[in-house]
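Consider the single chain below, provided in structure tokens and representing the form predicted alone.
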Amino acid sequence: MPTAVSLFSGCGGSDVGLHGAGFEMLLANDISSYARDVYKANLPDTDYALKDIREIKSFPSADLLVGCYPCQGFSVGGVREPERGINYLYREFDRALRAIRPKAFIVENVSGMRRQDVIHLFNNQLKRFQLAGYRVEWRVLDARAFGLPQERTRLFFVGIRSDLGVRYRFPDPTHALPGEEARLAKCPTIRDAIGHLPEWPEDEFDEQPFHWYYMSRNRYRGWDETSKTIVANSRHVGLHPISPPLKRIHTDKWVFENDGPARRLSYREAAGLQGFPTDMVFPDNHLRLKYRVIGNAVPPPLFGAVARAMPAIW
């Protein structure tokens, strides 16, 4: 069984698609508590640095090193601050990159970090990885050609060190988007995701007001759709279908087309969108810190579909 050291590991979405992929995951690290405690209750057996990244001054030795270093500053809707410190969190990995030597190693960031204003830190990333000894490939993928019911894509560095003579290929999507011609499989839907789950599931949603905010866009998506993306703020996640459609009065302003009674997703749905197991374990605790851990996870079975199409270097 091949090895990984997970590092800024959140809650887990990149380990548990790497454990489906049949790795055992030796060290996680992460800052906030609670992603902590939703890992350790899915994954008991891999050792959880609750640590800032900083602090930790060695690693175990490992096959694979992943990571999901923080991107406020490069998301689209983050702060959009290029020179903020979180912004270069990508040098601790580096760090541990050249400590371990892995065979090979896979980083998740969003697609905004192709953005002009940042592109400096995206070819600073490239450039550190291939100094370290690596053959470097990166591209931008879409959740949904994966099977995954959610508009979410998001860029990888995928790396094998240039001593074993081989390059990473990425995997061929399983899916056609929606309006691509049927020669692949039809991406699930959200009634495919979750159309199992009570409609009405107690303590499980947020129940604030639809602010002017939350107004100020389309938030809908019917069960036949596949949902928008999943975000961590719990006051901002889509309205579940059960919802009336919202329709556009002018710029920035959304009505229900009819006042039938109104939700948004809960936790437990986010996280089906978000392709997590069904039987995945998250402890009591403040229902937002669920959203957020959710919403801040790389989807497992896209992470698992990238750790599979590896070559066979273990």
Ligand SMILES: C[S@@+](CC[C@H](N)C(=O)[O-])C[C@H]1O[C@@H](n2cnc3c(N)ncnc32)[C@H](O)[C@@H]1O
Second form
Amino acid sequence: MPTAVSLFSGCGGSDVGLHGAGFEMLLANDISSYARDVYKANLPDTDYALKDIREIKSFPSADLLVGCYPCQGFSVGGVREPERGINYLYREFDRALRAIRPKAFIVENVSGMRRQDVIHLFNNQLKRFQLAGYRVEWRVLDARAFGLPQERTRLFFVGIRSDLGVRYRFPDPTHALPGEEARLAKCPTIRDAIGHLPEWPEDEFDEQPFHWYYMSRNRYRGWDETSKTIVANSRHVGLHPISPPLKRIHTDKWVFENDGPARRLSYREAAGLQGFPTDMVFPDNHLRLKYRVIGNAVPPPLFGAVARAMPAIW
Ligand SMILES: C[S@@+](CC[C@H](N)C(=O)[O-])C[C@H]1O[C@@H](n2cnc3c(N)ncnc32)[C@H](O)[C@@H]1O
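Could I have the structure of this protein in the form predicted together with this ligand, to go alongside the form predicted alone above?
First the chain shown before, then all remaining chains and molecules of the complex.
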């Protein structure tokens, strides 16, 4: 079984995907204690270092290193401040890469990393990973093309140690995007993923009022569509399809088409749309934290697909 070390592991979206792809997770790391609790409830055998990555001085050796450093500074939806310190955590990943010298690595981040104002940071990451001795490929992948019922585009870097003499090839899409020729299987819908769950699950969704910011864009998707990106902030999570659709009445102002009952997606529905296994455990009653770790996660099937496409180097 190939071994892996994971950094910025959160609740383990990436690592559940790796585990399913046949990797033994030796070490995970994050600063969020709730993320650790979820991770350990589901992958109990992995050692989890609950601390700032900058405090980790040594790492176990492993075949694969993975890391999904935070993306607030690069994020299309979030704060865009190219000089924020959080944008530089990739240097910590680079430090671990040079210390471990795994056969391969995988990095996931938001596609906003290719934006003009932060492109120098993207280029710096590429350069660093190449100078560390890796042949690096990168690509923006759409989760829907890999069978997830959610619009989520993410950038991946994959590197293979140069002395191994092979290059990584990203996996081909398995599912057709809406509107694409149906040469491939049709992408699943919200109904396919969460249609079996209860309509009004008690204590599982954020019941705060729909404030003006919420109503400044269309948060609605119907049963037979794919969902909007599952975000980490529970107040901004999309509407469940039993809610009335929204109509636009002004620039940045939307209203419900009728006064039927409306609610946000529950944390469990958000997890389903992210492709977490149905038996994934989210312990305790921290509703906002549940949404946060789920929205921050890499969809496990997407990470699994990237890992499974690795050539036979183990
Ligand atoms: C994009 S999320 C990772 C998602 C995770 N890979 C998954 O699939 O569930 C980024 C994570 O980095 C963590 N983080 C932020 N700063 C950190 C630091 N200095 N050291 C360690 N972890 C940090 C955050 O708590 C967050 O869980």
